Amino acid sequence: MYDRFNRKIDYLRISVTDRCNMRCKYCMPDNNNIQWLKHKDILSYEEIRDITKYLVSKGIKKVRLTGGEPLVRKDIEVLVHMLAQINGLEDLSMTTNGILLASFAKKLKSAGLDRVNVSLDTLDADTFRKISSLGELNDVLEGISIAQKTGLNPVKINCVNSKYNTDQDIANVKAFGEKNGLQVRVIHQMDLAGGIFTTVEGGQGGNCTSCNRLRLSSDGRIFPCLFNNQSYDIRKTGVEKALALALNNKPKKGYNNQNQSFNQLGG
């Protein structure tokens, strides 16, 4: 399927959950202004199934489930299992910050995920706590080695690069990932209020010329564009027109999204 300037969307990238295990300061807001989103807002898997299925019946291919965190939502591998048996889903992803990666690896993999994305920012252990605010190093480097024995490959590395870690940072990073067979995404931090990205080293996102990708948030809304306030909402209008109305108002370029955190969208 195609938007109305002949961009090809094939890509679905899915938020399971607002929450996360942690606080990472470049993604979530202030503490004092997070509004969770209700437990009864939050779309079941039985609906993000079925509103994957008549997406891919349209012309997605690749699917990419982010949160928030998404291991923290009860049985993901539930949901895994579900998306991985819809006929003409070529590709189902999972990006995570790793912290649950190691206890998670071998049931995502069972379940029919093919790949992992996994943040890391630094390797120094004081750094990390500082960027994360909760969680330890250690547990998503485990998490990084498990995925790859049991076969999330390609795992890829998402290293933001921000104020709060430096360039030897992020060369670390790299020299870390090419001694470990990793692919490593620098990604420059990026602001949806003030409507500030750049494409992303070592991948394809953040260039608007080229974007394949529809987001779905938690709460059912279909999202044409991260740097774009306009979303449509499943559950009022079905999700053929949701679908519909989403090809035919995505923007040329994205310019800011002021209502929206990445801990609700995934980046």
Given for the second form:
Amino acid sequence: MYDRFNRKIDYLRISVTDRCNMRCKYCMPDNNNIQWLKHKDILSYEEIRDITKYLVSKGIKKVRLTGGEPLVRKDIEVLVHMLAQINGLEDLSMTTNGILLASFAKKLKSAGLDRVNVSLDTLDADTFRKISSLGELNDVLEGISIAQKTGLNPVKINCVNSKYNTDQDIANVKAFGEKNGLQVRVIHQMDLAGGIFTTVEGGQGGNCTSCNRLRLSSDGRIFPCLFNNQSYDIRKTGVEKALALALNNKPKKGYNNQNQSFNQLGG
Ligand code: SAM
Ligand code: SF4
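Moving from the form predicted alone to the form predicted in complex with ligand SAM:
Every component of the complex follows; first up is the chain already shown.
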């Protein structure tokens, strides 16, 4: 499928939850003031499957599960299994902070997940604690290693360059990637409300002219652009209409988004 600027849309990012077992400073800075979604508003796995099935029938080929932290949603491997059965879906991946990955890798692989991206901004345990507020670096490193051994390859690393880490941290993560056969993508810290974003080093995000993405929020809205307030509520209009509106209103270029945060939209 194509949007009105003739960009081919074949990539869907699904945020399965807004909850997380970390509190990264650049993602959930105002820890005490987070407005969590209500349980009843969160899409069920059956709803996510049916929506995805429809979107795949229209041309989506790649799906990424994100969040919040996808591994904190109960029985996430059940959703992975449901999505992996969809005919025409060519690539099913997940972005995770890696904290629970060691214990989930095998289940995810057997359920049909193709690969994972793991977020890692530093190899220094203290800096890691400062950025994430919760969570231990060693759990992430173990998760990465087990994901590789389990065959969730290629395992890629998302490294956010922010004021909370240094150039040396980034260089160390890059060297760690080279040594261990991990592709590292450096993402400059973005600001949704301020409309601050750049292209991703080693990745495809942030380039509006070639943007191929739609996003599905955990409360069932299609967002045509991360840096735009517009969203189309599937529960209100039905998926067909929400998709048509999202395609017709996907902006030529991202501007800003004052209503959402990274943990709601999944980056
Ligand atoms: N919890 C998972 C994780 O951290 O990988 C998935 C969700 S997280 C919102 C998805 C990606 O967005 C992560 O790689 C994270 O580092 C990135 N991210 C979060 N806040 C960001 C920000 N302000 N600027 C740039 N990237 C950000
Ligand atoms: Fe959680 Fe990921 Fe946001 Fe960090 S970046 S707080 S791990 S959702």
